[in-house]
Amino acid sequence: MGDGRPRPRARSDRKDVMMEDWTPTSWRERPLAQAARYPDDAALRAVFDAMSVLPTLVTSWEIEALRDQLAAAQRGELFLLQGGDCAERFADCRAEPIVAKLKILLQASMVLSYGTGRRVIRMGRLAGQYAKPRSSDTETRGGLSLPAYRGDLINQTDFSPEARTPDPRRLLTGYERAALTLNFVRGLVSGGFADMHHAEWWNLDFAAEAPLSGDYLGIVERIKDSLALLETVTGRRLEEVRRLDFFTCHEGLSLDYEQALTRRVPRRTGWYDLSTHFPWIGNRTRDPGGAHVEFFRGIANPLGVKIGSGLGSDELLELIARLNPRDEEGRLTLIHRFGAGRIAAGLPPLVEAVRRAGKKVLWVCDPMHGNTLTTASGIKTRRFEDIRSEIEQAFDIHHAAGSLLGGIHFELTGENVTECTGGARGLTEDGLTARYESQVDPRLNVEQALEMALLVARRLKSNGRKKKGG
């Protein structure tokens, strides 16, 4: 994203995306789960025809840059890093947090990049995760029952009718601060944030005596002694690791939304949702004969789909057919999110089907949302041994099937937050009232991240090992 380089040309080899049957609005016909219940259905219009003429908040040639990458994460040539906010507020769209979440991102990224040597496709759940399902679509409290807070793209979390009540005036103000997030990131992103001859950016700040932060700063100091070393010998500052490229995803959860951003581009064919880079549709929403996978089949975006347990391999290859017919290489990324308990037993079968079909897909492993549990005292929390469980396990059983996993998905923060348990320091319970400040799902915060990308880059790295050594 803004990194300078040329413009991937158009597809000229690819058919329009577009079935015969499928156009922007045939969601409207099939069957609409996590659906938000507008009470005026005009108000809903007049948001709906105001932001379809409002300027995109992505390009399709960034769009294609990300098929490019992520058909080459396929291929075992690059890694994909998605993380950031469960789900991010409105009031957040300041700079201190914004800063905060890419600079953790760009710091794992490094990690990744270090360790494995392989580049790294940076993915921020940021401008545009201002949506989330829900387990049910009432709270009830002292006998009142009100709509479930769906996120501040939907209603607010105060628990009185009016403020849990969709408003879709709020449809609009996601738009607005998703314009001003990535106005933001860009500027970073292209001016140098990412800068490695300023290594006062990428201090640990709070976590900078933790136990794993001596392993970090290594890997900055010899990136950095590199670099010096390289330009000395080439006699020229190279200015390119000054930029980088770096993408937006959020779960396409409100089709009002993604509808009212999807259009047509000069010089290419087919519909692109130009709300985001990488759409996804989550494990609540991925009924191949429902609204969500009916809409985002007929967009050219790359998409992810979450899936977990439940889903069986008969409707994992019906929709991967529906979401990717041709079987084009970087469109579909699945997701798998099944949690330590349960991963041994679930994700097996899937990937055997998909290797049987001979079907191209990039695996990635979302350790998060499968291992999430309430404490005595009622707090939602992760254990840090039950995400890193999952991770291994994913690994082993991607191995063991001759299948590659290509990404992880992590929920994160830049800030120093307590709401999973365990790392290196060894959060407990008793701790997470601390700075607990997450309103949905509880996130790594800077240290624990960090910590998980060192881990996740040695087990890259022994794999590797393992796969030279025959």
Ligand code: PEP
The other form holds:
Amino acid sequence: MGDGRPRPRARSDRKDVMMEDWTPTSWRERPLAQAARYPDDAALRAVFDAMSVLPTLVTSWEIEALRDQLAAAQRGELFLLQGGDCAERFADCRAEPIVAKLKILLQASMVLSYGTGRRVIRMGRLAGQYAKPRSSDTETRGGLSLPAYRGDLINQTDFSPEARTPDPRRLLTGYERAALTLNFVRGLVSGGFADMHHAEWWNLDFAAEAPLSGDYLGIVERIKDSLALLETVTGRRLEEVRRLDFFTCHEGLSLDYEQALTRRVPRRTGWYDLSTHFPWIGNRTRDPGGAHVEFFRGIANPLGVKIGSGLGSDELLELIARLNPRDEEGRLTLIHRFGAGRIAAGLPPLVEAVRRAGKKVLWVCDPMHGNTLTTASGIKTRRFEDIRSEIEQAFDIHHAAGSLLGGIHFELTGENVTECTGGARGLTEDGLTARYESQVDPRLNVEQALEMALLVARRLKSNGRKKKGG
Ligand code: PEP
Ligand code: CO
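Would you mind giving the form predicted in complex with the ligand, to go alongside the form predicted on its own above?
Everything in the complex follows now, all chains and molecules, and the chain you saw is the first one.
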């Protein structure tokens, strides 16, 4: 860092040339949406300084490997699966929920690989998905108004002035919890746990009686048979399937947190946000003139942006121009989240505008965030059928436009929660209270997530057949 020695030229040199007017702090001059109001600037500064010298959570090598894979997904060679909690909780930094989440992501990715015949990029909304945008800055109960809960990185859920006041020490705790989570996940995926020879280790006990578990187990058996056959024919054991790549992502909402983990690295130029492999800009913070777009335009990582109703084609092209001015492959992922009732009107003009401008993006469907509704009794939920319908429509719209849907973004958990209605087991609104745990958005439970993966895989398989048949 800044030792004055000449650096070998790396590909991100190009970015430095364009980024003369950008610094890691230039976002501080722009309007900051969804800001947490810290009462004590000096305390925030102290935490920021402490974090700025701690080791980073991911490396630029991993980030560059991901960029190459996302570029391949853009070309239709790979498929992206993003999934995890709406909001990770510090208290869930425990072995069981992490293993369960990893299991369902591995299961879903295997089903998708089987359906697509394509390798799947696995990306968990984890190890940093701790900050949440809210529709209102405050929450009022019984005449008392307090700051809204903004995720464990910022404040606490309890409804008291102490709990709701943003506390900068939580940034440091978030960093530590992310590090613990990542350390555990890395150990699992690089060791025997990820071994495809033993995909049965990923089975979740309570999912054994799930209505579609037979379909899943059939796929596992077929994959194991194919592996065994290949190993018999080649006469060697396929070591490559014993470990796998796994990437992390989160919404880059707290720019204090992201900036503290943004560094230059040896032998590359440009600035990397080393809190995660893939940060994304949320639907509420994607103002092209706002602080979040300013910060992330200067970051070397591949980026996501959530887009939905209310975004015009011109504004989308402006966002693309700011975030990917050189039209680099693998740099920009557009994650659309319209809702089953709005995607048919909302998505086609955006796909057409991007196609006409000839811009390289990876299109991903988030079928969750446009489909949130509140039941008569006041419970936030999502219907399995709406989620499924949005995915089906997304495939149709991209297909009709000569574009490609290259990934899916789910909110899911590895546990047997009751937060979304529907699915093969037919969970009803009355059943939602049995095990509703999310503090923010409702997630697919493990059975619903697997069923959704099976449906997407089936759809991708039939797309593949259509293509081959002309
Ligand atoms: C989220 O992903 O949890 C989220 C808040 O999404 P969006 O920005 O699309 O509303
Ligand atoms: Co959410």
